[in-house]
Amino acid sequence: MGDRPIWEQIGSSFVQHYYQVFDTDRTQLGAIYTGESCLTWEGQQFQGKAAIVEKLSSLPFTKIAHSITAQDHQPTPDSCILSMVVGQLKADEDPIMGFHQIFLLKNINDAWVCTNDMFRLALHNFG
């Protein structure tokens, strides 16, 4: 882990933490967002910690498990970290589905928080 750039270490740790909390108790995800954070979930826009947690808490499944296939992290010119995640999820008894998620992480008061979060299921309409 010491050979990887610091932004990869931070991004990877964030991703591991995010999905662990999401899979066990997504109502606790508010700690990683700020009052100005933005979430786009399947095209729907939400802004602020309360609105984001309300959306994530109201998703229509009881249990979920994420499996990360790949993740990439980049530093930004303004000292943030851009993270892209590709993986699969299994919600309740639904079939396994692919997903993509992007996070923009910013260090505020010595804590890394998510200022921007975009999520899409990897569904394709070829009709």
Contents of the next structure:
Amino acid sequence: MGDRPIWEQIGSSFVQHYYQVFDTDRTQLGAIYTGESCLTWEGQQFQGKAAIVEKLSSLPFTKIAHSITAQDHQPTPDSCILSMVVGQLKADEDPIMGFHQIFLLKNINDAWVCTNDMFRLALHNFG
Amino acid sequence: MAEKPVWEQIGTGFVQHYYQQFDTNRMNLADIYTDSSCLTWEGEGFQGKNAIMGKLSSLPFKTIQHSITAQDHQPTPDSCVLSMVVGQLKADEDQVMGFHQMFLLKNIDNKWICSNDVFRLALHNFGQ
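Return the structure block for the form predicted together with the partner chain; the form predicted on its own was the one displayed.
Zooming out: every chain and molecule, the one shown earlier first.
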């Protein structure tokens, strides 16, 4: 079995870590963001680690479980890693919902941080 | 009405152009890619404009229509624009399906090209 490309190893590891921390104690996600990170959560923008952690901590559920259906990783021209996740989640006793999330990872001082994060539930308005 | 940030204008403009071209004649999309562009289509990787256009032209449908439910755009630290699209599509007489796509746009010689493109249908394997 061939080795997976390095960007795939880094991306997969990050994704695994992110959802593990999110599902157990999302207030601990601060470490992956910096003062310049951007989060767009269901269309709302948050800039910087503090604002991002505050948003994540304030999400109105007690329990959350993410299940990843698929993840894709690519290297970018500027030596970053782009990761896209399609999955499902269950918050408290709500019905299971699909979600989409993307992460842009950058290596700063030997640590991979998340500079860009976008999350959307897979909800469509049926016209 | 306040103006949208420039990255949002660029991202929105690109997304509109992309799906318009895709739905009318997707061979016109060649211009948006370069030899260093990467496409991941349903988990399969394609590197460079030729390979990408080879894949897009070989997709097995005659008619295709995309409908965008939501799009988000952000600037990146390296002055690129990151765009995420959630929507639905209908190919030929198939059922409407959800899809998810993201684009990383980079300005090269005053032109915004797509360096990274990832597409997935929103299909989940229901365990329960």
